[in-house]
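Presented as C-alpha cells, the chain that follows is alone, the form predicted alone.
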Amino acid sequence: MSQHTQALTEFLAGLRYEQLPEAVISRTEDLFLDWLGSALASQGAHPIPLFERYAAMMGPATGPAHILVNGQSSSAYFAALVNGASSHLVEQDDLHNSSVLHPATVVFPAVLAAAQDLGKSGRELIVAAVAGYEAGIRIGEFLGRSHYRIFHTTATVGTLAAAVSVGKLMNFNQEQFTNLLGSAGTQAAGLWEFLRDAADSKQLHTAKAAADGLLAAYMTAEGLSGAKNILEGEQGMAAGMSSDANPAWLSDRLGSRWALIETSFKFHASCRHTHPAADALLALMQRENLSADDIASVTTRVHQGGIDVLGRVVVPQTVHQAKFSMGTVLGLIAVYGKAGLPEFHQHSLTDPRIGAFREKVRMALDEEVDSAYPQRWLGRVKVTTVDGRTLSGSIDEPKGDPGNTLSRAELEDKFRRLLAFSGARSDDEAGVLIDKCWRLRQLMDLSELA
C-alpha cells in the first residue's frame, strides 16, 4: 500500500465528529436536505418502478430500511439500491466540480440504510457521510480526467464513496478501511455508451454504486479481505481506467481541506456541464433585454468533458436525454427563462420553438475554460442577433457552486418544489421533513425520515 492510501485510509479510521467544524456539519444538513428532494422527486417515474418491483421481487417484504419513493421498508441492500436509483434521475443532486462526482446519490442512499438498519443517529450518519464524501472526492482527483471521459465517476467512485461512509458508521479501523477499498473498488463500474441510446443505465450505475458499497462494508465487517493497493496498485483502478492519475490527490490536505464544503447544489434541472453556460446566456439576455426569437445563433466555449459528454445527444429522444442537450438546455432557458422539471417535461420534446432554438446552437472547445476545468466551470457564450450584433456573456460561478451557493431559504423553495412536481409528499409533510433535515445532528432516529 502506497503512502496515499495509507493516509487516506488513517484519516478515515481516526475521523471524529468533534473534529468537524460547525460548517462542515451544516453544509452536510443541507447535502442531506438536497438529496432526500432528489430521490423522492423521481416518485413513479420510469425507470424507478423497475428498481422497486425488483427489490420487492428479491429482497424481503419489510425490513429495517426505507424505500423512499414507495414508503415500503427493506433490506439495508434493497433499500440502498432503490434509494440510490431514484435520487439520480431528475438531475437535481449535488456535484462537486473537481472530482466530477456526484456524492451524494451513492452516500446518503447506502448510509442512510445502513443507519437505519444498525440503529445509529443522525450524529453517527454525519461524520459517516462526510467520510464518505472526503474520500470519494479525493479518489475522483486521484483518477483524473481521463477516466471520466470514459467512466461514469459516480458510478465507479461512488461505490468507493459509499462503502467508505458505511465502513466509517460501522467504526473500521484502518485495517478493515484497507479491506474496504479493496472490496469496493474491485465492483467500481460504469460506463458513458448509455448516453448514445437514451438508455437507463445512469440509475443504475448508481443504485449499484450505493448498494454494492454497503456490500462491501458488511462483507469487510464479517472478515472478507480485499486488494490492499487496489487504487494504485499495478493491476488496480488507475492502472485500468486512467492515464493521468495523480495519488498525491489521495492524501490533499487531509483533516484541513474539508472537500465536502466544496461541493455544488444543481440549481437547473440539466447535466452540469451546461449550467455554466446557461447561466451565462440568461445574464446576456437580461443584459441585453433579447428574447429567443432575437437570436440567430449561440456559440458556447466549454471544455473537453463537457464535449465528450454533452456531444453524444444530437436529437434528444426521452426528456432524460435532453437534460444532456446543450441545444435542448439553452433553448428552455431563451424561451421560459429556466430550465426547470416542468420545463423539461412539458415543453423539451414537444415544443417547436425548443427544437428550433436547438439548431442555433454549437459548442466549441475553449482553451482558457478547459484549462480552468475541472477546479472551475467556467461559462462563456457568443450569440449573433438577428439584426447582426455579436454579444458575449461569461460567468466564473455557476449558481450552486460554492462561491454562488443556496441559501437554505433556497434550498428549502427547491425541496418544496421537488416534492411539488412528483407529488411525493404534501407541501406540510415537505415542512416536517425540512424541519428534521435542520436537525439532523440532534436525530436519534432515523426512521423518522423515511
The other form holds:
2 protein chains.
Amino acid sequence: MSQHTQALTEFLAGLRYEQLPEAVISRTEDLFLDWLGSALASQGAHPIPLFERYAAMMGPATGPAHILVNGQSSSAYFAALVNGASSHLVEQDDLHNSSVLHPATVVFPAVLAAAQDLGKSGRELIVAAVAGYEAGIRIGEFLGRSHYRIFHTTATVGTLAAAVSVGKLMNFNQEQFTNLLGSAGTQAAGLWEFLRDAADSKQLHTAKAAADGLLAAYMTAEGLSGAKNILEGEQGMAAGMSSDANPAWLSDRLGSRWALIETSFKFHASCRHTHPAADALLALMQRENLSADDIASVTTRVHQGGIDVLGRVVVPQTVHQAKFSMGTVLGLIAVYGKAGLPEFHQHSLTDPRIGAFREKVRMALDEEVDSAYPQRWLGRVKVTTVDGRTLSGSIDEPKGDPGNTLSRAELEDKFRRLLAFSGARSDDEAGVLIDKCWRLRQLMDLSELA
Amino acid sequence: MSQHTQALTEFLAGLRYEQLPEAVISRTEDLFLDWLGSALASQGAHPIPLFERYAAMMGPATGPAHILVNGQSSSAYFAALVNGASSHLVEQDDLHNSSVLHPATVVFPAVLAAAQDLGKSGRELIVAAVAGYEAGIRIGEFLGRSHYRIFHTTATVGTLAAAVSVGKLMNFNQEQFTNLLGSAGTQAAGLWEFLRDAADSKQLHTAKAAADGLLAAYMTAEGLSGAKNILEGEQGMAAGMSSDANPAWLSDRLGSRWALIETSFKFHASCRHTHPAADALLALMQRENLSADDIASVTTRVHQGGIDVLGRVVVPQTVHQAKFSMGTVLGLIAVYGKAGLPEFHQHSLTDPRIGAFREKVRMALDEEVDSAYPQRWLGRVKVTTVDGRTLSGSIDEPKGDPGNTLSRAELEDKFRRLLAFSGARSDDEAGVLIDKCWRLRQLMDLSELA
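Let's see the other form, the form predicted together with another copy of the chain, since the form predicted alone is already up.
What follows is the whole complex; the chain from before opens it.
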C-alpha cells in the first residue's frame, strides 16, 4: 500500500465530528436537503418504479430503512438501491468539479439507509457523509480525466464513496477501511455508452454504486477482506481504468482541505457541462438586452470533457437527452430565461423556438477553458446577432459553484419547487422536511425523515 | 449496433432446446453436477458464511430460491449471490480455455435461482444455461488477453453470461437481449489486484456477477433499457477494458460451434494455470519412475497469462494462495501424486517436503506455449535429477480438457469426494443428487435440488 492510500485510510479512521469546521457541518446539511429534493422529485418517473418493483420482489416486505419515493420500508440494501436511483434522475443533484463526481446521489442513499438500519444519529450521519465526500472526491481526482472519458465516475468512484460513508458510520478502523476500499473498488463499474441511446443506465449506476458500496461495508464489518492496494496496485483501478492517474490526489491536504465545501449545487436542471455556457449566455443577453430572436448564432467554447459527454446528442428524443443537448439548454435560456424542470418537461422537445435556437448553437474546443478544467468550469460564448454584431460573454464561476453558491433561502426554494414538480409532498410537508434538515445535527432518529 | 452483436442477440433470442445436439444437453448435465459439487464443497468455509449472513440481513426470511450451503431459502437475488460465492471457492469448477472464463460459477447460480423463482423446468434451465455459456465464452474471447491481464474475466464477463442465461429463461426477444447486455455490461467489474493479498474478492466477484446478472435480467423484463452497443461502442466495455478486442468472436459460428462442450473440468484443486505443468510433471515422473527426492529442479515453461496470475505468490500463507503457487502444486504432485482438496488442506502449507520442493520450481515464459494460449494450454516441464540427468515432459491437453475429458464415473467420483470433503451431504444424499442431475432434462420442479 502506498503512502497516499495509507494516509487516506488513516484520515478516514481518525476523522471525528468535533474536528469538522462549522462551514463543513452546515454545508453537509445543505447538501443533504438538496439531495432529498432530488430524490423526491423523481417520484413516479420512469425508470424509478422499476427499481421499486425489484426491491419488492427481492427484498423483505418491510425493514428498518425507508424508500423515499413510495414511503415503504425495506432492508438497508434495497433502500440504498432505490434512493440511489431516484436522486440522480432529474439532474438537479450536486457535483464536485475537479473530480467530476456527483457525491450526494451515491453517499446519502447509502449512509441514510445504513443509519436508519443501525439506529445512528444525524451527527453520526454527518461525519460519515463527510468521510464519503472527502474520499470519493480525492479518488475521482486521482483517476483523472482519462477515466471519465469512458467511465461514469459517479458510478465507479461512487461505489467507493458510498462504501466509505457506511464504513465511517460503523466506526471502521484503518485496517477495515483498507479492506473496504478493496471490496468496493473491485465492484466499481459504469460505462458512458448508454448516453448515446438515452438508456436508463444512469439510474442503474447510482443505484448500484450506493447499494454495492453499502454491501462492501456490511461485508467488511462481517470480516470480508479486500485488496490492500486497489487504487494504485498493478492490477487495480488505475491500472485498469485510467491512463493519467496521480496518486498525490489521494492524500491531498487531508484534514485541512475540505473537498465537500467545493461541491456545486445545480441551478439549471441540465447536465452540469452545459451550465457555464448557459450562465455566460444569460449574462450576455441581460447585459446587451437581447431576446432569442436577436441572435443569429452562438458558439460556446468548451472543454473536451463537455464535448465527450454532450457531443452525442444532436436532436434530443427524450427530456433526459434534452438535458445533455447544449443547443436545447441554451435555447431554453434564450427563450425562457431559465432551464428548470418545468421548462424541460413543458418546452424542451415541443416548442419550435427551442428547436430553431438549437440549430444556431455549436460547441468548439477552447484551450483556455480546457486547461482550466476540471478545477474550474469557465463559460465562454460568442454570439452573432441578426443585425451583424459579434458579442462575447463569459463567466468564471457558474451559479451554484462554491464561490457563487446558493443561499439557504435559494436551496429551500429549489427544494419546494422540486417537490411541487413531482407532487411527492405538499408544500407544508416540504416545510417540515426543510426544518428537519436544518436540524440534522440534532436529530437522534433518522427514521423521522421518511 | 454492429453485425456481430446483432448476430449474437438474434441467436440468443432464437435458440431452442430442440436444436441442441445430444452432446450439448448431456454435457450441460455434466457441468451442472460438477458445479453443484463445487458449491456444496465450500460449506462452512470462509468467506461463505459472511455471504449467508448478508443474505439473512438484507433479504427476506424465506423465498422461492434455495441457498445450497445452508439449505435455507430466499429471493432469487440472494440465492444467486450466495451460490455464486460458494461455487468458486475450492477451485474445482469448470473453465473455458480460450475465453479464460469459468462459466458454471456465474451461470448456474443465476439460472437455478431464477428457475426456482419462476417455476421453470430442467429442460428450460438447460437451454438457458447453454445461452449463457455460448454468449459468455464469445464475449470473453472478444475482450481478449489484454482484458484478462487486469480484469477477472469471470467477474466482468460473468455478469453478462449470468444475465443472458436468466434472460433466456424469461424467453427474451432480440430487443430485450440487446437491452440486457447493456444493463449487464455496464455493471461488469472485478480486478485481479486482490490476488496478491489473498483477499476474499474472488468469491465477491462470482457472487456479484451471478446476482448482478440476475438483477439485469429481472429489470430488463420490467422495462429497463440499456446501451445498445455496450460491447463494441466507443464508450463501451472493449473501449474501457481491452486493447485487443476482436468483434468477430462475438458471432463466431453461432449455432454450429457449441462453445459449452469446449469447457474443461478441473481435475486438480488448483488454479487452472498450474494444470498443464502438473500433468506434464506427473507423466514424466511416471514414465521415468522418479520420486520427489530424485528431482533437483523443475523449470516449467508457461504462457504469460500464467505468470501474470501465478507470479505473485512466492510463499503461500493460505490454502487459497497455495492453489495459485506453481511450486506448491508441483510439490503435491511430486510427493503425493495428486493435488486434490485433501492434499491442499492437509499438506500444502505444513508438509516440509512440499515447501522444499516448491523452492526447486521456477516458471519461464515459452514462446510456443504462449502463442498456443489461450486456445490450447500446453504443459512443458524440464526436470534436472539429483543424479545429473536432464529430462523433458510434455502434455498437449491437460486432464479434464475437452479431448481428455472426465467420464460420468469420474465426475460422480469427484462429486462424492467434494461433498465428503465439506460434509455438506452424506454419500447417500450425494447419490440422490447425482441421479437428479443425470435426469435434469426431465425434472419439472427444480426445488427438488435443494
